[in-house]
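Next up is one chain by itself, shown in structure tokens, the form predicted alone.
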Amino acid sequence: MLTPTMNTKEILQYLGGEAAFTYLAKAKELEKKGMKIVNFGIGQPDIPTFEHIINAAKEALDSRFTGYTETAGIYELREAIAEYLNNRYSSDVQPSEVIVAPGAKAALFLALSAYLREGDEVLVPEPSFPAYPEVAKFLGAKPIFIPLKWLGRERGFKLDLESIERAITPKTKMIVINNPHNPTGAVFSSDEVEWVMDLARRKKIIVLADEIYDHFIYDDLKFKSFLSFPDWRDYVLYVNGFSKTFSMTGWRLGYLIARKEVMPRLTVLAVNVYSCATSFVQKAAVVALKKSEEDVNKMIELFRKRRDLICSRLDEVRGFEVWPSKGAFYIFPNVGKVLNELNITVEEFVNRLLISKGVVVLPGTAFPETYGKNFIRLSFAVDFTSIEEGVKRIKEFVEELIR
């Protein structure tokens, strides 16, 4: 059992990984054996990084911009990030309130490390991205999982506001809100976001706002960022990055927004962990922010069409209950009827599907507790042909098992 008094070596024994990378490795092994894989597992846009971003990186390399930079990031990039967010969310972020990191995961680590101590509690709506509870455990804090409300195929997932408030104790330090949400594809409403912010004010807790999928919004939904509140500095740690919006997953660049008074502490932590983000990637990121609007919009429209296709095809699979996600690029169907009929766990379902049909999906229990035991996650960041073929194999798999 994990306890706050354990040392780092003991805690590491209890840390979990990320299922997307575990199943990616399994798929690669099957590919080596000649199996044709359809991979709905990894959360990575299949669109190549936009050409103007690649060219900007080449120019930086050609100009020999390859040394260390200031730990917080080059000023040009921090200024561009602040301007970008302010234009998008009518906020007032200053460059001095931005710290650049080698990936949004590193930014999450900075935020959690700077504020959590042994014995603190962190509220995590579940299912969730695994890094939140795992880093909290590493720091000796305790993740408290609050299941989202599943309202069926017509209404999807919502925050359970009453349960969130009931879970707050004197030890509660933070609540993590990932919006749009991985793995469910939910986009929490303005009312839900405002309620969480009001809770933070009343209970004096921190909101860790992970908005990495903020551009992936469908069906003309309105998205409310935590940066849009005038008093965000008092309650919000904001994380975002370049991996999803600009299809720069392998470039590893993210950032954290926080009030400038805590930046010295964050910078000291950062310099001890990673020194600085990659220099020429930072130069390319400036161009990404300033010149990518048209490319991003095209990608989002493409992903909307893919979402529509995968939902329509999954609806044809016996026992699947499919809610069309409103954001990110994931579908999180309820497959409980199939599992009950076959008397198997979701992990068994996923592993047998991979081995027999070469289709990678992730079990809902990978996110990361038991709430997802009746769900699977599929990423639709793949081409139309793969969606058609992959869901066809899933349908065949289910029919063969139930027959």
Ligand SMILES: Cc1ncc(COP(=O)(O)O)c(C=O)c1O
Contents of the next structure:
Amino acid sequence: MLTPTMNTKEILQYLGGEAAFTYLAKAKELEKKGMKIVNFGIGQPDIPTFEHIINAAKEALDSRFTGYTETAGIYELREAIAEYLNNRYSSDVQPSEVIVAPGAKAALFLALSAYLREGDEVLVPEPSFPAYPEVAKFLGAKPIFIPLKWLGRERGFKLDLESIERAITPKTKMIVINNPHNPTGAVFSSDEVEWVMDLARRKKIIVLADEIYDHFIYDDLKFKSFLSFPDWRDYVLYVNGFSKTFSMTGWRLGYLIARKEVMPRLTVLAVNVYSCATSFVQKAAVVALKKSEEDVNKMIELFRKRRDLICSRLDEVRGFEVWPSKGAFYIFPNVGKVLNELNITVEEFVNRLLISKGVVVLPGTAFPETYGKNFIRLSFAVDFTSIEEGVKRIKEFVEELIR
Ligand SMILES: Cc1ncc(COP(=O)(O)O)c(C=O)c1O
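What would the structure be for the form predicted together with the ligand, rather than the form predicted alone?
In what comes next, the whole complex appears, and the chain from above leads the way.
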């Protein structure tokens, strides 16, 4: 457990940071020194929040909707979230089963801290968004990493179902499933999702389902949400948010769906941490849910084209093995051959690329442990020109190093 006398190094053993933000800071420093940076690092849509959402926030401010709200969120928003999810996933979520939070990260923190106790084990498919294992460790629980299967450039990444089942012990409390998946861009199939749900039923464990990228799905793939199971209440804690779908990262708004009985526990945690999410942002979020279909579809179509472009360009980089991701807005190429040839680590590769060419990519080891030691992550939430320019620089960098 954390103690007040620990130094920074000791604290970091309990709670790591998030590489995307570290590299963002490094890139800003280089930019100040006059370097033209191409940033494939941070995971946020590059387009501004849609105009009607901004106007709704302005209206809320104009009408002085600026005070505290109910901790769980204004009823109007919880109702809109429930309706939105029910339309999308034929589920039956009630407004009383929604708790609004300042960002999906805060919702994840609530879910993990409401359920995990010291010594509990949490299964985390790896690579993984860093917050799940870091918060689990912070709470004294133990993340058990289960590597995804890498099936090469044709088939991509899959859940390793046998290894997941084998990893279950009497201490296993939860499995975290992020679908579509950051950082690989995988979309786990209906079969995989059904298998995980069945495991939860058989072993009586909780599925923490983070579906924050649920709109970012390409190639007409079918997406199966954990909310679409009639018995979701017994096993599922569901997290989603506004950051990605509505390009609202800086507005900080997310939510957690859980059965009614656990709401008092979640609300008491929430009231002690953040009291409520920002009032006028909640008003704008209602409008986001009701009026954004066309804008969101346009954005996804744009992102699909960017995915196609970045894949075809990265494919031309010597030694890169590129699987065209199916969801989210990340590409996770295997660069193991290049690293071997140069005898450097992925962190060295990434740092040198940043310093010599001004291109930000993240090392696969940021997600978190060792799985990603042969991978880098690029976000393609950047414009076409930057994709062309950035990958051109990566190509030059690799060729100069290997020469
Ligand atoms: C998988 C995943 N979950 C949650 C979040 C956090 O989202 P928010 O900005 O709503 O806190 C992110 C952001 O990068 C993410 O990639």
